[in-house]
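This document starts with one chain, in the form predicted on its own, laid out as structure tokens.
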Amino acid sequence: MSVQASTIADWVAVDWGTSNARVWAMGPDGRDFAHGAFDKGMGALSPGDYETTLLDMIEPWLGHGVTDVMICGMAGSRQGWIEAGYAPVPAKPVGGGLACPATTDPRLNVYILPGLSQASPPDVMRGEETQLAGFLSINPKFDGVICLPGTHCKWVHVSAGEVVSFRTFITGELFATIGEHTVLRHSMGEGWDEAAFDAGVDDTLSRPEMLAARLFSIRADGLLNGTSADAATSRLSGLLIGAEIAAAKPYWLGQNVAIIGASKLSSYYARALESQGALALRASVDDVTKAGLRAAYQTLKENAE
């Protein structure tokens, strides 16, 4: 997709992930008048590629002078543009340690985000600290857990502002791997089934330690009782998510807790939570995602002078 051109961007924000890369012109007051997706993602990308891809999505804003441009995500990680390494936590999702990648457009004045580590049990993230970063700058006094939904599922302890602790799930990844390479992708639907994602997450919050057995059970009740495509593949969703909310109990049990994912994803695990007497604060990807670069911005200037 071309990006939407307007005028000059007084700066350039980056979201630059693994499968895709979004972009946004920024004003002189911090707001976003023009932006881009790309099928450009590190995955597809070799470390000579991105100062060419990046002025590729990016051309129509850049003027005569020079460009400050602020990424987030995978272009920072060891296989991207340049390492930005990790900033132990406890910490601000945003701050110091920018990498910044030399460039031959002299239009060009890149800054990677750094993402967030942890020792102890060992633990890293890289772009979801940008999405933490914005939504403290929304929601200044929020203490307490966010959860980010995905491929790689974050539960992060936040306060006064750091991030304290943080654990990773690979639920994401693992519903993916289970429902196209496992005996269960002859199950799988595309549709929705409520009352088997809810019945899923009551079984494994109730019992975990029967997941294997019970992920089986999907294909037999397919092959025996008939069940229907959609509801394997809900009922699939809701073991996994249920077993992923019951191990993060400690994270979110008796805390402020809030979401930030696709509306959808983010939709199970709110109805999840729900069913456990949680309420959750629900927050859009993008808004936040903006917010944070804009803060890591601020603070790169603010820095400068």
Given for the second form:
Protein chains: 2
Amino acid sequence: MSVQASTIADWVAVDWGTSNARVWAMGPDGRDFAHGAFDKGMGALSPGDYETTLLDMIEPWLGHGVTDVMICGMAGSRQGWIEAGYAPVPAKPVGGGLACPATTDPRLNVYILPGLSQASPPDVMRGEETQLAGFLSINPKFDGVICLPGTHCKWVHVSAGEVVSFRTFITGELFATIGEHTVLRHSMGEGWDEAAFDAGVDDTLSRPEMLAARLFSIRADGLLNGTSADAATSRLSGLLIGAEIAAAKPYWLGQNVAIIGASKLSSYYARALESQGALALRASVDDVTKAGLRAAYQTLKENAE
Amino acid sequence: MSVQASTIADWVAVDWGTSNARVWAMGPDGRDFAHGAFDKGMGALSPGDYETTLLDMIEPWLGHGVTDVMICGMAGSRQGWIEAGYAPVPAKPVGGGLACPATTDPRLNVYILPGLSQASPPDVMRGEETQLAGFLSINPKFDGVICLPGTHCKWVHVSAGEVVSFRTFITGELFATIGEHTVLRHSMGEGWDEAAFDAGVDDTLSRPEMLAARLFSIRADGLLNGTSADAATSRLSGLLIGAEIAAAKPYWLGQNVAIIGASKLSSYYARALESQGALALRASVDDVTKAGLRAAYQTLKENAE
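Same protein, different state: after the form predicted on its own, show the form predicted together with a further copy of the same chain.
The next block holds the full complex; its first chain is the one shown before.
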């Protein structure tokens, strides 16, 4: 928690995820002059908790009048503050209808952005649509594919300012859960072994069906040959990312590719893509999230005029 | 726990796994006349606990003299009673050197069977070697492949009474951990949907690299289309078993195939194999485990003569 402000915000931007909430005080010039980060995510809140939690986070920035608050992320899910639904693709990333939860404090005017859905294959995103909007506001001519690594990695085909199609891979969640809850938990380390990562990527790129056997080999290799924990962890990461790169080939092959994600994880995806001859641009999650909330707010104001 | 005996055993057979221990009182005719099952597996015991635990389980069957106890399974692992090592393949399934833990009770004479190891690709088994020995003692001419479904499913190539090679898949553990610890935990049910299982098998048999995306689609399908929890669980099982059947093809293609495992899980593997035109015989785990311990005990006695 680190709110640094004593000035009144023109409006407030909020990225409200499953585990955390981040808030930015936006000035009349459209830039943030203060921000905060809190461990009050959707997973820890009931619908009745959101208004007080929001006030705890942003009250120093409120004036006597009404302040607009633009929220993206899991606060708009069925388990969140109020369900903000999904806009079906193809669609502009943040063009869909906003949800407006009722508040008791008259100083608050809250908007929550909807997610995006795809009918076939069935898929959803919530939060990433705002990052995509931000990326497109910075790169308005971009036509190609955006990869958003994380717990649930998204591959998104973007054309003419719209999301055309997307696909979610639970690679990050598989990495965490296999390392924590299977027999491999005895073999995991904290460090990084690039050669082991690269070999893992190669192995599942060529024979993805062998995944469940290769996972056990990591354990057996440790038992019989004393392979290091760092090599085991890096190999696990490589095996899972390699399979994803193979599966996402129709997305990235011959396309402009951009990666939006945490720095370390993004570098692993970039490395695996490079091994297949694909070069990817990188963008900061923070920058594009703020830019996306700003774009959504501007659209709201333009429509109101 | 259900020990049913008042007679003295000729010798005692024990299958001592990670979570459970099963014991059989063997008569002079080589058949068991009583048995018990206990939730005192390797995971719950320190090395110093084994002798008292064993006495709790089998004391009613002990006479005044010395009784031989033949143990297979995780009691022989590094985290068990005493490490029984691994015999490198190719090898007879139970021909390797036995470990003999020291006991304070003079009525006990304990032997623990070693596992099997493979140098490349690195792999190990412990417990299954006894089931293989039992299967071969019942089917001495068998030449082909044995599939042992479970937490860690083994595919084993057997020829001329020896284990030639094998490969472990952590499919069962992936099923449990994905259903319990990822976003799919919100979608899991108890029932069975055969069509959803079959479609899952087909999908990963043809495109195994899509696993991480298809897992998220199960969740999205539930959110957008209200797919049933039973269908979601059966599809998850089908996706994972389908990938394993694809990977194990060099094992089962054109071979005699036998399946040793729990009844329900074995039927899923048999169904997936049948979809590929491969017919598999089935054998009961209980029968082959007892037969394997009996074969190991007979070998010990013959060598002692």
